[in-house]
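Single chain ahead, written as structure tokens, the form predicted alone.
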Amino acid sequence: MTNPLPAWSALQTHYEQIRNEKMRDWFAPANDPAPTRAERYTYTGGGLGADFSKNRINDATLKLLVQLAREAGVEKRRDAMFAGEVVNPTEGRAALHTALRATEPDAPFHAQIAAERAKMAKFADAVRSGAWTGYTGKRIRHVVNIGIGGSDLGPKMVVHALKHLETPEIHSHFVSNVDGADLWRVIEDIDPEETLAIIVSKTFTTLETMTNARSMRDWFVQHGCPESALAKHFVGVSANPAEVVKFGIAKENVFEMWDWVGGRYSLWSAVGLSIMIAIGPQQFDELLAGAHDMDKHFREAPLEKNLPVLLGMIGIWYRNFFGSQSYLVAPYSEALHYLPAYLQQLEMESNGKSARLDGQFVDYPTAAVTWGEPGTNGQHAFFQMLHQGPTIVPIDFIAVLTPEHPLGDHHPKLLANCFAQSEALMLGRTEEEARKVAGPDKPELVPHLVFPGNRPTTTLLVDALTARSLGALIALYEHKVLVQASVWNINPFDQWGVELGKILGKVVEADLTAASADVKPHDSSTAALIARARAALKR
């Protein structure tokens, strides 16, 4: 990689020096005097804790990583984002998702944001109390959020995570896929007289969202709702209110989102209306407060003790020096089931770029492939590869120390598995240890019982899964993205990579549905696929 920063060259030299060292040796009692590795490499911020000690780092590594962050201008990019400067140059925009949870009166757009949130709260309270009714006078019992990407993943993840705070009077549903099966499975189980649809789209032209929205509108009409009464069952969230009204939603039922908030950073805005209806305005404020706690930590904590900086820079260490192509998010919490999917978009859509801010192409890896599954499910699926496969995959374990359910005897087992997995990945099992396990009668088992170990993990600790702690956790990863983008010198706030497929998709759709077989020219593979699909669609 070509990188002129002095810390980068120093890290390359340092990597060669420690690449073969074993973490189990660092943790050996003789090599781990007080303060221990765990004490030295555990930090807190925004109400969260992070144990970085089971990473392949030492004091020199962290010093050089922090130096690299400074040389790459992490602090400058951070401060510019919070100040509302144009940090998304390809679209000429600010990135002010942090303003959505700011409490300071001088924060950018403070009055505008407060007014929109008050409007959201008034509407949410009306739905939650039963004051807002459907066209037959029945209270709303089903809320269907129709969106895709950031308009779906964020709200769905949060509502699922905070289900223990959800009002029992209302059931939340999320539809995103243009595959009709997604919408069909929802409408089969709901009553149109008791359903509210929230259509979420920045442009209100997104193919998947508007296809589902139109089908939902048709479903209401087909089940007896007069078109004149559809306003009782539809609201819109958009930066394009004219299109929302054109769709047929009443002007007073339009909630605003702004072009200075990217979709994957937008759950804090009116995009989170389904969250507010589910958990209430007060808990939604707590979600914002937790994110604001992490914002303050990111802005004020020294880089050496700054959770987003350390998480991001350790990710750089594995991606650009160890060559790791992916990293795993393993929340040991079923409530956080959708967090890995949410982070897939946040990290890969933000930092999956090959063009630098100066327009030149990168000659180094950027975003790692982000994936994951809640524990303990993952242990019985892919942890075999993590322990004994030849590929090293860094892991973020997320442990919630206090359960949000009354089945208390489950929780020690869950936490035991989480902590034991990180210990096993770090320690491994030597050939000598494997021989003892296999016993003298089965020496042929020894190679199969050896674990390389030295597999890096970070453990994030959450005292309890509250709206506030969840807000802090989400903001931690948002800021991690900015830290890494600063080092890679890329723009994490645009997403041009999604455009080409959308453009070609419209062409292919026209060919699939054309009355004649005279379709536009394509490569031989795409043409053959279109021909087979046309034949199937005619059956």
Given for the second form:
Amino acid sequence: MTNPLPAWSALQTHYEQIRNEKMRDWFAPANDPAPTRAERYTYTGGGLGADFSKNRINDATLKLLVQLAREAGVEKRRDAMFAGEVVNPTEGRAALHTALRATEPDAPFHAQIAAERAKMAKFADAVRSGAWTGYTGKRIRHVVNIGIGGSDLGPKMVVHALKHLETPEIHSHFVSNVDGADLWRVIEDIDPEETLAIIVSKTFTTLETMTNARSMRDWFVQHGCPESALAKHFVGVSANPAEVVKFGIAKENVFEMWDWVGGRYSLWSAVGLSIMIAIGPQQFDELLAGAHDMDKHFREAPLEKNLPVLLGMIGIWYRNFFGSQSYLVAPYSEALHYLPAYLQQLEMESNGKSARLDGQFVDYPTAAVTWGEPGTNGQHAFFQMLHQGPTIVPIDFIAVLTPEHPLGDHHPKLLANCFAQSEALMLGRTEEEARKVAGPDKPELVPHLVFPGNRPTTTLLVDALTARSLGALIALYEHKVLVQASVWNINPFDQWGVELGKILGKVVEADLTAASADVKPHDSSTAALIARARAALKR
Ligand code: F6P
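Write the structure block of the form predicted together with 6-O-phosphono-beta-D-fructofuranose (F6P) for the protein whose form predicted alone appears above.
To see the whole picture, the full complex is given below, headed by that same chain.
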């Protein structure tokens, strides 16, 4: 695996030097008497803390990783993004999600963003207060966000995370899948007269969203809502307002986003309307403020102490030098249940690429498989593999120090498990220790009781799950993705890889629903699947 940057080859040499070193030795009093390791490798930024000390890093590693970030031009790319330069050249676009949370009046598109935000706030307040009613005069009690990918995952994740800040008057629902079961499970239980649908799609052409939007419209009409009153129940969010109006949504109910906001970076825009309705405009501002805190930290902190840079570069260390295939995000927080799913799109749609910016193909791995599940649930499912499987999976633990619920002794138990897991993964259990646990009668158990340890983890610390801290956490990961893209020399803001399946999907759909069996030529496997499904669909 090669990358021409000098720090890359220096890191390869360094890896050979430290790959067999044990973190438990680095932490041992003999080597760290003060002790200072935790302190030396814990950094703060944007109101968050990050303990990197249980990683396979020493001072030399960090120095080389930061050197690599510099050589890769991380600072230049970061500054170009904030300045609104075309950092997405394959689509000829800027990527200005940071402008959506900027407070500086000279930030790009400041006036335009403020105007749209004010329109959102007016609407959200009207829905929240009950001033906006359905066509029969009932207040809105159900908001159904219809969107997919970036038009779903961000708002869904945030609304779930901040449920403790949600107005009790309104229930938020998220429908994304073209599987009709997704929409059906929501609408079968709610009253159309009390329902508002927000159709969110940057392009307003996405198959899943448009199919769900049409079914939702039919549902309103079938339940007695006159076509002329649909405006009371439908709003649209898009960068393609003409298409929204064509769909039948009143012009004044269209909220705009812009082509310089990437789908997976869009929850800060009108795409976050469902968030604003759930938690209110003031808390939405807090979310933005948290992201802005992290933006400032990313721009101003030296790379050596810069959280997105360190998180990103340590990820590169495992992916490109240790060869790890996947990385796990384990929030010890039920509120952050949807964070891993959100990060899957952010990380893998952004950086799961092979073509470099110069048109050459990479010969080193890019985005790792991102996966995750809240703790402690994961411990009772897949942690076995993390502790004793032969592959190394780096982990980001996320611990929220103050609970957002009043229940007694749950929180110390939750935190204890989070911290204990990272300790166990780091320490492992030696053969000698295992022998003691097995006892003299069961020597055959010893190999099963050995834990290799030396498994790297980062622990992110959040004081309390507020709109502000959540904003900072999300922005941390957004910037981490940019840092890694810079080192891999790829464009994190396009997604050409989703196109081919969509094109073929249309062909297959036509073949599935065509009146005659005279379908287009396909490989024998696809043809047989189509034939089986055609027969089933006719039943
Ligand atoms: O197909 C992938 C994708 O384009 C994502 O990048 C995007 O977030 C999602 O589909 C939804 O797109 P839209 O907001 O245009 O409906």
